[in-house]
Each structure stands twice: as structure tokens, then as C-alpha cells.
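Let's start with one chain on its own, the form predicted on its own, as C-alpha cells.
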Amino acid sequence: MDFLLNVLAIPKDDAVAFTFFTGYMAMMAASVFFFFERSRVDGKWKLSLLVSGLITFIAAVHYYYMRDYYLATGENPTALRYIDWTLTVPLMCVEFYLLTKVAGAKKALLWKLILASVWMLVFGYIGEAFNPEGGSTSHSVMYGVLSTLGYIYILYTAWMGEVAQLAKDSNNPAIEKSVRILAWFVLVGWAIYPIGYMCMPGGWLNTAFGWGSSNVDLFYNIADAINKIGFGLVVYSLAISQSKPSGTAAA
């Protein structure tokens, strides 16, 4: 009942509420895909479509929480959206290293990317939710450049350092080109969250043109569900094509 309250309470001429509903849905069918779909590859290929999967879940739990706190309050709800990608975002760096691990990745390599990862949304939390009341421009600059160096780090892996050179090391043209497809999702899809910051009281977009928190959720809604499955989906392709026929590997 409590389900159906809440579609019913979406307003037809909200674009955010609607994403928030089909992005927990979306990410929720994403997850059951993902876990069914583990006993069908590799054994070596499990753990990633777990991490696939988790990644996904966690998302749509959160934007369960999130799509009723916008409702109630018609606020961008960034404490909410921060606890998911702390948790998320670190997830989708493992499955660089779980790819490449074939090759050679080191445990050296994982934490590097963890705690870039964790930087990059450290300082992009408090440039968001600290930010002086009414917007102060040098504040979200400046918090805004530190988070953008944990993501450099992480782009510059993906494309030109260890990820990279690992993925070419593995002799393995589909392993190599699932890597620089998810280089492409940072590159590109990522993107899209910097552009979402600057929508903020404060931010260059805010203050320029205007744009505020519904665009900001409109945004972010959009990139997680874009991302979060076509990382999933990614590795989910590289995994099926690298397994046997049979899918009999033991977990």
C-alpha cells in the first residue's frame, strides 16, 4: 500500500520525481539481473558481477529514501546522495582492478583507487552541504578543484597509467576494450556529476545561468542510472563472452 501512496504522490509534471522513481527502479531490476545472472559465468568472473550487482542495489535503496525525501520536502537531498556514492563510487574502482587482475593488478592498485575515490567525494560533500547560506562562490571553487584532483586521478588510470597498461599486459582484446569502455563512462558519464555541482548555490552554472537544485537532481539522477548499470552491463558483457558455454564453473 505504502508503494502504490507513493506513485501516486509523484506529480505528473515533475521531471525530478519521476527520475528518482524509475532510477530506483531501474537500479533495483539491474541488481536481480546481475545476481541471477553470477551463476551463468566464470568462477574467476563472480566477484565482479557481485560488485556489479551491489552496486546497483545500493543505489536503489538509497534512491528509495532519496524519492521519498524529495517528495516530502521538494529538497535536493545530498546527505542521502553522498552516503550511496561513498559507498558505490569505491565499487566501481574495484571492478578496474578485478578486471585487470589477470594481468598482474596489485592490492597496491585498489586502494589507490579507493582513496581517490573517497577524496574526490570527501571535498565534493563538503563544497555541496557546507557551502555558507546563500551561496559563496569561492567556497565551491575551491572544494570543487580538490575533489576534482581525486577525479583526474582516477580518469588519468583509466586512460594512460596502470589500468591501462595493465588491460594492453593481459593479451586479451576483450578485457582491453571493457577497460576503455568504462575509461569512457569516467570520462564522459562522470562528467556529468561536476556539472551537477556546479548547478549549487554558488557554482559557476548557479550563478551564471541561474540553474538550481531541481537541475542538480535531474542531473544526478539521470548520470547514476546511466553509470551504475552501464558499468554493470560492461562487465557483465566481458565476463559471459570470456566463460565457458556450459556456465557450470563452481562460485
Contents of the next structure:
Amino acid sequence: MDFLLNVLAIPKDDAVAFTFFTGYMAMMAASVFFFFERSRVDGKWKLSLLVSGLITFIAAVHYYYMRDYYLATGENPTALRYIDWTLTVPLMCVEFYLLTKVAGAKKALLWKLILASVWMLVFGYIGEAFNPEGGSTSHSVMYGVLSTLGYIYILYTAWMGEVAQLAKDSNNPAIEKSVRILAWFVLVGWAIYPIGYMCMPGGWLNTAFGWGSSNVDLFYNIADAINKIGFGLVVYSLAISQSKPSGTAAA
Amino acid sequence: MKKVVFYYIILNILFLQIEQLQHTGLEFFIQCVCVFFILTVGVSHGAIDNVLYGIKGKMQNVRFITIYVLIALLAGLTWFFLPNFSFITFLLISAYHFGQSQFVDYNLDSGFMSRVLYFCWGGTVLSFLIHFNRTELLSLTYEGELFPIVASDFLIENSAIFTYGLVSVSLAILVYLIFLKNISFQALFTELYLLVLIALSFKFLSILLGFSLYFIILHSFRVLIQEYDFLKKNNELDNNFQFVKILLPFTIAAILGLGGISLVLYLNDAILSIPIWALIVTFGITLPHALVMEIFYRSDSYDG
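Mind pulling up the form predicted together with its partner chain next to the form predicted on its own we just looked at?
Below is the whole assembly, all chains and molecules, this chain first.
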């Protein structure tokens, strides 16, 4: 009983702990929503919704552990965070592939996106987890820039490259619109992560503006909630709009 | 998303990280690169004003160039008699020109509202530049020993009011244009995103790098693409090399001219401080170019 009370005690002024709990519940609720709603969409959209549900479910499980880790130690759960991302970010790239598959997207596109996302995460992890004691700006910048190259590739593909072209070729305004919204998520939503990254010791926001390293998790949690749930909702909205109403299907 | 916007976003994301290193050698290298691109891409975007004006034949060309240079010289000379007037006119014309090149491809009608938008959007960019670099600019203006520009001090001190005002009017007009179905929500988001990025760029990057990224990519490169497309559409270009060949003569002439003026100032023990000299020369280049671009964008042959 003491154990539970300790775990659940959230300091009133700890925004990071607050967002860990909120993030956990939001991810779990979104997973339940996507899994249940999966039965309401046409067959070709079921896999997309399953992937959306998996993204939020994997995140929810990691958030469950991360919030405890944070409350117990007061430290950034960097390893858990990157394990979560290593699984969920490639799955977000899978969403791009699934949406554009109707327009003839090839598996090569999927692998290129996955490779870029892994590149982005590996260098981000090295930058963050192997940051020298007290923080090093050159270390943070070097791995930040390397990680950004992966991000730029995904951004290019989503806005101007293969994904954008395939969405255009699909001749389906709903798919085009959804891919465009997802591209906006990559441009704006994913841009929140570097803000968190720059709050770690040695990071620019940390040294120049004194934003403490606890802000790393604050920004990551906000970004995760926006991007993972947002991505899923865009896919869900497309799937529902492209599916026949259940009454029609029964008839 | 247009290619120029994509390049602008990418370069900002990279430079916002690289600038954190605060490495003196690297900063000097970046400054050199900025000056190089301002002198090449920046200057060259106004190097075919005669072609855009629709000049045909040698005599017509000579007359055009004479008038063009006279306007430039006149614009430069007014600084010595009416410095405050020249400064404000320079800002207004630059604001309009920046805004016009930004929105001309939306094919808005040439009514009052779109002109106000040009002024306000371009004005927002300039007010960001002034507002986020107040300290540096204040230290520069006091070096202008030949004539004081009271207006610049006033603008710097009240930059916050100008910034809020111009941003508000620009946004209000953009929202109004959505109601009129002249632009899409997507366009509004893109312009908003760009404004935020320009503000961040001016705030966090050095004044030279921040302005160079805007001026070279979002303005000059964009205008060069418009010019290229225009010439291509009118079958005046066979390949990219030909475009560079058309740009070269006046780009080189302008660079040599700027070099000559710098040399004269240097030999005369700098009767003008560098910032004041830069303002005078930039106004001299901008005024005739902005006039030609206004005529070019409004002509029937340009359809964005």
C-alpha cells in the first residue's frame, strides 16, 4: 500500500510528472479508441488503424514505466524513451507507406523511411545518452545535426518527395489531404523534439537561457502526445471518411 | 510547399544548431559565405531588370540603363539632403517589394487590400529584423557621424509596437483573404509558419546570417525562379546556362560598382560609416529594381 501511495504522489508544481501521467492516460485511451474503432472501417483501412493503435499502445506501456522511473529517481528516462521511439517512430513511417500504398507505394519507400527514422534516433540517442558529465555543446550539436539529416530526409519525402508525389498520383483528395496533414505533423509537431533535446546539459537552451534538463521530458511528453495521437486521429479520420457506413455495408 | 520555403526551413534548422558552437573561425567563415551569396544570388536577382521591363534593341537598352542608373544615383544623393525621408522611403519600398515577391504567386487581385498586405508582410519582416537586433542596431546608428538619422532611433526604440501592429494587420488581411477564398488555410499556415521561423531566425542567429538566409533564399532565390520561369515560358531560354549568361554582365557590373564605391570611401578615410554607406547603396539598388518589379508583376505577360 505504501508502495502505491509513493508512486502516485505527484508534486503539485511538477509539470513533468503531470505530463507523464497525462501522456500515459491519453496514449492508453487513444489505443482503446483505435482498436475498438477498427471494426467500423473498411478492410483496407484496418491495418492502418491497427498500426495507429499499436503506436499509442507501445507509447502507453513505456509511459507507464517512464513516469515511475521519473518519480522514483527525478531523472530523465532516456533509455526507455529511445526504446519507445525506436518502435513507434518507424511505425509512424509505416503509416505514410500504408496511406500511399493505394497509389502504388513500393516497399523500398517503407525501408527508406524506416532507415531515415532509425538514423535520426540513433544519433539523437548518442547525443543525449553519451553527453559528457556536465554537458558538452559540441557533442550535443554534432549529434543533433547528424540526427537532423534523417529528419530532413523524412520531411523532404513527406512534402516534396515520393510520399507527396504518390499522394498526388492517388487522385484521391482525402488521401492527399491526410498525407499533407501528416506532413504538417512532421514539420511542426516533430520540431518540438529538438527543443527538448536542446534543454539537456550543454544544450543551447540550457546554457543560453537556463532551461533546466527537466524541460527535456516536458517537451518530449508534449510532442509525443501531439504527434502520436494526432497521427492516429488523422488516419482514423481518413479511414472513416473512406469507409462505407455500416448500414450500407449490411444492405 | 515551394522549394525555396523548404530550403529556408532546412537551412534555419541546421544553422540554429550550428550557431550554438560559437566558434570564431566558423562564424567568420559563415560571414564570408553570407557576403558571397548576397553579392552573387542577391545582386543577380536584379540583374535582368532590363529584360523584365521588356527592352528590345540596343538603343532602348542604353536609354533604360541610363535612366536606371540615374534613379539609383538620385536615390543615393537624397540621403545627403533628406536622410530621414530617404530612410523611411527605403523601408517602405523594401517592405512592399519583399511582400510583393512573397505573395505575387498567389495571384491575388491588384486591389488595395493586396497592396496593404505586401506592405505589412514585408514590414513585418523588417520590423522583426529591427526588433530582434535592437542592441546591435543602436550601436551601429551612432557611428553615422555625417548625418544623424533620427527616424532609425525612433524605429528601434518603438520596434515592439511596429512589430505587433504589422503582424496583426498582416494576419487580419490573410484571414480576410481566406473568407474571400483568395487563399487557402494551407497557405495561411505556411505563411504563419514562415513568419515564426523568420522571427526565430532573426532572434537567434547573428544579424548577418539571419538576414542573409531570408534575403538570399526567401527573396532573391524566389525572384530568380520567377524570372527563370518567365523567360522559359516566353521561349527566351534554351538551358540553365543561358540564364546564368544573361545574369552575369550586370551582376559583375554591380559588384564592381560596389567595390569601386567602397574603395573611394576607404581612400577618403571613410567620410561615411559602413552602416550608413550600406544603407545608401542598398537604397540606390533597391529603388529602380522595385519599380521595375512592380511593372513586371503587373504586366499581362507575368501570370505567376
